[in-house]
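Single chain ahead, written as structure tokens, the form predicted on its own.
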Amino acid sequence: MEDDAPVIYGLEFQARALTPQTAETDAIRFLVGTQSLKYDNQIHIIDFDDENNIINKNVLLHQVGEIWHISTSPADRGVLATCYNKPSDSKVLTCAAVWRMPKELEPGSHESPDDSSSTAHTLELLCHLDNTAHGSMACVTWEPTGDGKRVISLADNHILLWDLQESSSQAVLASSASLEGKGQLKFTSGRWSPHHTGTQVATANDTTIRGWDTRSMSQIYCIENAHGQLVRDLDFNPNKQYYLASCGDDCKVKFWDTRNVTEPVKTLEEHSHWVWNVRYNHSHDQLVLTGSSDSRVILTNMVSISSEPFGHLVDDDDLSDQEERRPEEKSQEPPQDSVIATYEEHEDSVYAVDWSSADPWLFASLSYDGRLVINRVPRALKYHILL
């Protein structure tokens, strides 16, 4: 089989929530949450066998409601959080809860029965992130470098910092802040920065991006009119502490330096409809992945604003006599930003894309019709980056 060929998995329900299992760095594993109004919702645990190019799945029942967002603990492979819809008093409220998956489904366990793929397992509820006073939850984001004890949830116009105590069975509200002023004051998404010792979080509401200091819950920067329409998603560059990517309903992907937010550093306009997701590769930050309602996933090489803008540098001192560089090689232009590939395996809006936490060259995308596609970075580019 061709090495770069996509692997496709179909869920029987519609879906829009996808996450890699962040704490799992050996096995390639993604979690997908379904959105069914009629039947019990499910979380599909997708294990990808890279050597044989096949997918193994396990199903967890998520009976409390349709899943709008899913995220996993960076420290504990068995713990995850979901945001789900729950009808209450003639209106629908989006709630959030922290769960534990059964022990036998954690990678590396040998208790798994042979017929595990055909039976549905149940999730153990650890705690609710109580939002009765704050409104509907948009997302839950974990402290990236932490011990899985601190999460931030965004509920309507509130940003809430929780401490998970007693083995995550109790969520204590540590601090909070809220948006005030005119306009649409409702958070759409947020990301916790892996830099600054875990003290910075970025949020999006309407067309505005804000940075927050988690110690004082005060605003540290604000990018007004970051996009012409609603901002859908954010992601931090894992290797450059001030760099942030955003995407939105104006079909654009923008890259920002949070020290100077008057203008974006770069803007991409490759999609023809709303861009729902933007993700930096965790190891090679020039690789940026985006998914859109135009049913396409685009992989871009943003090398000019990456941590290696001149490609993989080799010191002249490190070269042996045989390898001494030719003069024409030294004067080469730096690599240019470009679209690496456009993936068109989806037939519906792509609501989620994400990189594997175990293999930096592998990513998954999810469209609303329940189609999950696993793709690889083209082999030629992989070797170009590495060598």
Contents of the next structure:
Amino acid sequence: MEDDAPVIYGLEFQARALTPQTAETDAIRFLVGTQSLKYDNQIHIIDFDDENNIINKNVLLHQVGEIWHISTSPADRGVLATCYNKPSDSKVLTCAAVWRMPKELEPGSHESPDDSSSTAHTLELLCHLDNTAHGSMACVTWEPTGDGKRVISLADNHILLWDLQESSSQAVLASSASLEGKGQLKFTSGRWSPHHTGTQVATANDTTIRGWDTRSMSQIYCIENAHGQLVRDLDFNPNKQYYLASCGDDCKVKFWDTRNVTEPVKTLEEHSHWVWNVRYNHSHDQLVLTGSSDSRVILTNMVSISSEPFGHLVDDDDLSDQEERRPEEKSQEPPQDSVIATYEEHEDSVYAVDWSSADPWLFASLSYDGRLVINRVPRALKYHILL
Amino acid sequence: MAPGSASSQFFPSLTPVGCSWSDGGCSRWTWPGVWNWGLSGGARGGGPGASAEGARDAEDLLRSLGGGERGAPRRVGPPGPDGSQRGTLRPGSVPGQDTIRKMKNDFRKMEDEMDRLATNMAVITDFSARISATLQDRHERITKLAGVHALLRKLQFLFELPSCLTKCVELGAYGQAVRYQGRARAVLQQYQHLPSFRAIQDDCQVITARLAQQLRQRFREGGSGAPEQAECVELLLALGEPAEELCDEFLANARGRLEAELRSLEAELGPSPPAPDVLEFTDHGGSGFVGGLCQVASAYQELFAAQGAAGAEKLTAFAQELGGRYFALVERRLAQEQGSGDNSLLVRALDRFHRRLRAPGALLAAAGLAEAATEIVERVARERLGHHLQGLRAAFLGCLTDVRQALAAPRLAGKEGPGLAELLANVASSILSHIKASLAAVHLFTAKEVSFSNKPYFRGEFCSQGVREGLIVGFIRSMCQTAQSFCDSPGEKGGATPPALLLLLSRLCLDYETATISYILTLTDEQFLVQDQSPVTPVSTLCAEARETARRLLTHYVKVQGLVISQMLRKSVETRDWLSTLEPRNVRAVMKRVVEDTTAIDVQVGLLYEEGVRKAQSSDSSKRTFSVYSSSRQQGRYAPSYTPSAPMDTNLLSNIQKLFSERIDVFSPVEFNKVSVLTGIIKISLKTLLECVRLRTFGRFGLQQVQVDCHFLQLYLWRFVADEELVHLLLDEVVASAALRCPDPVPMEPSVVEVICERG
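Same protein, different form: I have the form predicted on its own, so give me the form predicted in complex with the partner chain.
And the full complex, kicking off with our chain again.
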């Protein structure tokens, strides 16, 4: 069966920020934030109609500045957080804020999308994550399994844990920690682990990856020189609690077991330039997606270090609690780690890739020139994993 | 020798007498067969000689009796065709009757004489008979007397035996004693019921026991050496000692001596003595232990040949055990030799060792000594190969260390250019000479004159699997691996490996690929005529590996150098406040540094790699400026158009598509030439610049500074790359991105940019 062709959507502005609507589990929806210094920035809400292969978009105005990072609440479909540059004459400061999108744009209200192009809605500001004392915000990450009340933001060398109170209209700094050392230490990215009841966060600064305990805000592990150069992104394996993927300017993607930080478990070197993004599939953690400034998106099958290293084996110890959909066991040798596909639809650096929160076989990638590409996992592989 | 001489000694007077008249007469003695044992021997041995003598005596007798008659029978013999007779016949042919008459007369005379002869003969016979009759009596008496005399002598011997034996034992003439004892034993045994004989026998037994004891004592003392021991054993066996016990005792005795040899060998091993060299050691072992073992084995086989399989097994087990211990010692000694570099001594030692063991090996095929020795030699040869491989590796690493030092040193001395080409030549020749030396060293193992060189292992496996695969191919592989390990070294960030070393190694591997590998392998195949059919690594595989290594190294070199320049550019972009920068008046120093470094790299690579191919240049390429950004491009670029899912502004899109019509693989594999290397480095650097610029926000002057910097790079970098268009594209992209990141993009006039850049 032929794979569906990728669906391409073009934005008018440069863009770096992409996120799925995490709390949405039915509709395939991505949010893209633009970067423009002269015009009002926008958040494009992109709905993908899988059956008809059609994209619907809604545009939200984000007038406070160009968006560097965007993330959505895992609990409330209407709530999102952005990191944005405030336009200023003398100095650039990146701030972060929590927003609520207009009610009518929340899923379910599928009113006629025809004239949505002309009408740009405005975001409702819920609160600022006040960073005047801490410097530029690099990213905001939500507690993955929580009720959408706790976020962590990374500002220069500080890691800040916020409690969102009163329907998220107020952000209270619950605790914080900062990185001390010589030179200007700056967090580049961070992820909140879905395991350990949400008590672990991993951050990246320069070539180092650190793990933090959110209760004490103390460091629990540290991978020095995780990459030869800057670490750009991290992601936790959703099914294996100690596994962490990282990527960086050395063109490599590395997989770590945080219990043993001296050596990566695996290293991939498929990209020919900096790798900006790495994402585990939420359901099938052997599928790993990476985006790079070599303009390519690569989907890799890391089956050997996944939670299903031999596919689904019936005689595996009790798997009844997992959602098992393939009944029969195929007599075949364990599949090898391999690149599944290299997607070359982008013509500029790809700064963001992510899986859909609704459809585990679908992902989006965004390149700097504003091109959003929606792709699917090849069907053959999909059925191979499922059956 | 024994029976004949014995009888002549026992009966000195019997022979002529007893045999002259009748051979059988003696045996007819009826006294109950006492002499049978001695006489039968005498008859057997002395018979022919004695009867001949007897015949002569009879003739003499006849001669003396017959007197003048002696010649008569000869005249009686048939007359030959005498010439004189014919002479007388021929003239008588005229008077025929005369002749006939004369003949008649003659015959008659002859007849008379014949008659007379007959009468004479009768007389003689008569005389003879009478004489015989007269002598008969005396003769019988003489014979009898002789018999009695012999018997008495025998009895005397028997009675004297104990004292004789004692005397022999006292004198140490054990052989004599054993012979006497052996001779008397059966008689004594037979007549032991007679008290007198019994007493003799008892005495004899006591003495014999003493004798046996003394012999054993001597045997045990063992100080007298193997030949005398062998004599002891022989005597003991003659005394009727149990053979098996003797085997054991003999071996135990031999073991004592051989163990002493082994101990002395072990002492030579010592904990850490000023050990004699291995040749001396194997010599000692060979002459002492192996020689001893040979002696023991041959003596044993000679002495106990009658013992058959069981005896042989004993010896085999004995040889195996001691041989095993000897081998263990030799191996320990050889193990000490592992560190040394001198192969010739070792091979000579092994040769001696192996050669010496061929003798006992042939003697004791079942003990498998020769095979075990061959095995040891093979093992040592294998270890030797391993040692040489290690040596080669160490030599290679040593070369690398030298190169590192050489690369570090000249800069301190302020000398320009470390002479990479010379270093490369040094390394290559040094490694090659090491390889040749190793080949020559292991070649000793297969030399014709070496005793083990014709073993199947040394003819086949040693050459193909050992030398070719294990040593040479193994070394080349390990060299490639060592070189590749520099690509994976953890020092990705700083570069624990100097880039020049990467470059040099890359060239070295490439040279190996093009020529050296096939040369070395040909050399090896020639020296070690490989007769083995086992598959060997083909040259092409090795070459491919070397090429891959060279490629990886060069790629890594590009990455490392690219990273160095990237870091400079990156720091320069990240640390600057681009919003509040002043109007550009100069090219930033970092850009000059980038150009300088690139030039230096260009020189460095040029020392080892060929120029490579460039695309044809436009004559005026360096004159290009970035006017494009100020005019055509920016027009449509910022015009917002909110068409859903629509393509972007066509102008922008076409620009971008033009930019990426050929996708730029930033970290792409490089080719083996200077231009490709430089292109790679410049690509990496400029791409970094682009990404860094995109992360910043620029003020108007910030943008202008980027413009100036990019133009400067443009002026100097194009000459290094294969396709200058690439530099244009990337720099265009940098400036375009900077413009995008600028809220107030007012570009600088191209003419001003040019002026600033020309000013430097």
